[in-house]
Every structure is written in structure tokens, then in C-alpha cells.
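Given next, in C-alpha cells, is a single chain: the form predicted alone.
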Amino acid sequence: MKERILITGNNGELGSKTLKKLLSIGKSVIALDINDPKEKIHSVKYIKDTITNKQLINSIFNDYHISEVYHFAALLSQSASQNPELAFEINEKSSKNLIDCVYNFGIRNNCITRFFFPSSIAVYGPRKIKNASEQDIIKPTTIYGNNKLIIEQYGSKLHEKSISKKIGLDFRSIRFPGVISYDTVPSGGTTDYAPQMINCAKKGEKFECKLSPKTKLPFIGIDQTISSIIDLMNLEIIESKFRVFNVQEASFSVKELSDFLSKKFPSFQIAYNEDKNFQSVADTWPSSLNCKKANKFWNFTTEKDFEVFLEKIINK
């Protein structure tokens, strides 16, 4: 049976760009999303359905030899807080089922399947910390953060069972900060203010910000995001029981970003209309991340100068 890679949530930014990267290196992909693909690629097998369809997920592992899983289907932070029941179904229950399918597939077929899970800085809390390491204070205050932490722990637990048998699940995860792209403008996440502000500045439009000017958060560009995912998944062995890694390229405040954009785009204007829901979430997330572990395992490098980082994004 031919090996396939399964990508869930392939219509999202991370899913779509990871899919293209995998195709560029000759991988065979099955793509699952609740919506029709925005761009259909002939060599990809597309499945339009929800990740909550347990029968479908089971059938994929019965019908195909899945060598890797990239699980991007999720409800983002602000969307999760507005619909906690759906967040539980998608972010927790369905993710656990997918992990179980991978584990059971490996046991049945005497193999080990790599599983990538995109976690988030939302797992941190309850207070803002600087230079947060992977094992710093982890007490999330949001639905989304709790969803992510539960799956980190669940995947890591089954990974430990698998390693002792050398079959089953090889769980790998990255805690992403805000991701900034050069060609899409996301919504539904607390850190999405940054790409939204950049987009407005480039268009000469006024931006209404829901966070206070002093709010500081970590970020990474989309290119480094995809590279990090692929680099992590390409590692043959990760000699670490802790299966989660931090990454960031730059850390800056809302005001630092707006001041930078005002200099670059003189017509840009910003108004502050603080949203208590957004602000309460941002106030529990780290202002910056410690990335020494990622640097050790796959030579991840951090761009410390936030202006250089932003120039790269804007001029892409």
C-alpha cells in the first residue's frame, strides 16, 4: 500500500502552505477540510468533511498507509471562547480521536507514524512572562489554551507508550506565537491584530485596534513557520520526553508596530478601541519566548531585530 500524508484543515494558511511544501518534495497527500479546496491540485486526494466525523477518520486509516499526519483543523482562540462546546468537539475530542487512530494504526501495522500538532502560546498563563521556556508556568486561562494543553499532554502520553514498544505514535508539536504572512490576513486569533494592522497600513486604511498600545507579544513569519514544521518532522529521532518546542522570530508591542508602520506608510492611522475579551487573553500570554530547545534540535534561529523582521514581511 502506497504511503500517504494526511493533512487536516488544508484550507487554512498553515495547512495550505505545508501541503504545497510537501508536494514540492515529492510527497503524496490526502487533504481533509470542511470546505472545498480554495485551490485544487491534481495530485492531491481531497476529502470534504468535518474532523468530527469519527467514522470517516477511521476509514482513512483503514484504506491508506498513513506515514505522517499534520493536524491543522481547529477553532482559533477568540472563536473558541465564543463557542466552547464546538471548541471541545473540534480541538479536543476530534484531536484525541485522530491521535488514537494513528496510535492504533501503528500497533496494527507494526510501524510508527509521525504526528504534527500545532500548539500555541495560549497554553501559558495565568500571568504574562518574558522569555518563556517550554516548561515554564503552564496554567491557561482560556478555552483555546486548555484545548491545546490537553492535546499536548495526550499526544505526549501516547508517544511514551509507543516509544517503549517502538510502534504506534511519534508525537511532535510546536507552540506557535502570532504568525504573520505576506499574502493572507487571518481572523479569529488574538495575535491576528498584527497582520491586520500591516494590511491596513499598506492599503492606507485606518486600523481600529482591540489591544492596548503597550501589549507585547511574540511573532514569527510564515516562511519560518513552515520551515520549522518541516524541519521538526524531518528529524529521525528527538531525544526528549518533552515533545513540544517554542519558536519566535521577534517580539514587539502594539505601539512599536504602529510606530514602525506610521514611519513607513505616512498615511496610516490607528485608533484604539480596547476589547476586554481580547485584552484579557493577551495579558496572560508571554511577551517573548525562549527558543533554545528548537535551536538545539534543528538549528532554529531567531531574528532579534523586530524592524528587520517586519521589513522582510512587508517587502516579500
Ligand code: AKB
Second form
Amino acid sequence: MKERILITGNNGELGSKTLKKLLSIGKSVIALDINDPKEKIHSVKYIKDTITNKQLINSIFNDYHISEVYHFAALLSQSASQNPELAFEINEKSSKNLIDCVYNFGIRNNCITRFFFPSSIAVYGPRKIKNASEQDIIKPTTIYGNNKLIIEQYGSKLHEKSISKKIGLDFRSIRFPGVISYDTVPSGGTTDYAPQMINCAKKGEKFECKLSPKTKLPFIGIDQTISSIIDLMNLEIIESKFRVFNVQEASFSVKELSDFLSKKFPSFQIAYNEDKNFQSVADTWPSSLNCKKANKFWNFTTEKDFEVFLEKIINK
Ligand code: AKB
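Return the structure block for the form predicted together with the ligand; the form predicted alone was the one displayed.
What follows is the entire complex, opening with the chain shown before.
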């Protein structure tokens, strides 16, 4: 049976770019998403279905030799708060089912399958902290943060069970801050204000901001996001029981971003209309992350100057 990589949520920001990266290094991919992709790539086997379809997920593991899984299908923080039951079904129940399938596949076939899970800074809380390390207080207050934490723990538990016998699941995860792309404008998240604001400034449109000017959060660009995922998944072994890593390139406040954009695009205008659904979430997430662990394991480098970081994103 030919080896395939399974990507869920391939139409999303991270899913679509990871898919392209994997194809560029010659991998064969099965891509599962609830919607059709904007453009279909000939060599990819697309499946249009929901991650909640247990029967389908089981059949994928019966029909193919799945060598790696990248599991991006999820509801983001704001969408999850608006729809907690769906968030439970997709972010938690379906993720557990997928992890179980990978684990059982490994046991049946006497192999170990790498599993990538995109976690989030949403696992931190309840208080805002600076320079958060992976082992810092993780008592999330949001549905989304809890979903992510439960899957981190579930994946790590099955990893632990697998590793001694070297069969089952090899779980790897990154806690992402806000991700900024140069060509897509995301929605449904709390950190999405930043790419949305950049997009408005570029188009000369006014931006209505739901967060207060002093709100500070960590961010990463899409290129470093994708290379971090690939670098982490390419590590032969990770000598650590703790399977999650922080990454960030820069940390800045809403005001710092809007001042930077006003300098670059003089017609840019911003209005503040604080929304407690957004503010109360951002107030529990760290203002910056400690990335020493990612640096140690795959030489992750963090861009310290936020203006240099933003300049690169805008000029891309
Ligand atoms: C969100 O804001 O929900 C996401 C995240 C940081 O997990 N971008």
C-alpha cells in the first residue's frame, strides 16, 4: 500500500500552505475538508466530508497506509464561543477519534505514525503573562482553550503509551500565537484583528477594532509557521515527554500595530469599538512567549523587532 499523508482542514490558512509545502517535497497527500478547495491539485486525493464522520475516518485508515497526519480542522476561538456544542464535536470529540485511529493503525501495522496538532496560546490563562513558557500556568477560561488543552493532553497520553513499544502514535504540537499571512485574511479568531487591520490599511479602508489599544499579543508570520511545522515533524526523535512548543516572531500591542500602519499608509484610519467577547479572551492570553524550547529542538529563531517583522509581512 502506498504511503500517504493525511491533512484535515486543507482549505484553511495553515492547511492549504502545509499541503503545498508537502507536495513541493514530493509527498502524496489525502486532503479532507468540509468544502471543496478553491483550486484542485491533480496529484492530491481530495475528500469532501466532515471530520465528525467517524466511519469515513476509519475507512481512510483501512484503505491507505497513513504515514503522517496534520490535523487542522477546527473552530477558532470566537467561532467556538459562539457555538460551544459544535466546538466540542469538532475540536474535541473528532480530534480524539482521529488520534485513536492513528494509534490503532500503528498497533495493527506495527509502526509509529507522526501526528501534528496545532494548539494555541489559548491554553494559557487565566491571567495575562509575559514571556510564557510551555510549563506556565495553563488554566484556560475559553471553550476553545479547553478544547486545545484536552487534545494536547490526550495526544501526549497516547504518545506516552506508544513510545515504550515504538508502535502507535508520535504526537507533536505547537502552541500558535496569531498567524499573519500576506495573502489571506482570516476570521473567527481573536488574534485575527491584526491581519484584518493590515488588510484594511493596504486597501485604504477604515478599520473598526474590537480590542483596546493597549492589548498586547504574540504573532508569527505564515512562512515561519509552516517551516516550524515541517521542521518539528522532520525531527527524528524528540527527547521530551512534554510534546508542545511555543513559537512567536514578534509581540506588539494594537496601538503599536496601528501606529506602524498609519506611518506606512497615511490614509489609514482606525476606530475603537471594544467588544467584551474579544477583549475578555485577549486579556487571558500571554502578551509574549518564551521560545527557548523550539530554539533548542529545531533552531527556531524569533524576530525581536516588531517593526522589522511587520515590514517583511507587508512587503511580501
Ligand atoms: C484565535 O485567535 O482563535 C487563533 C489562535 C491564537 O488560536 N488565531
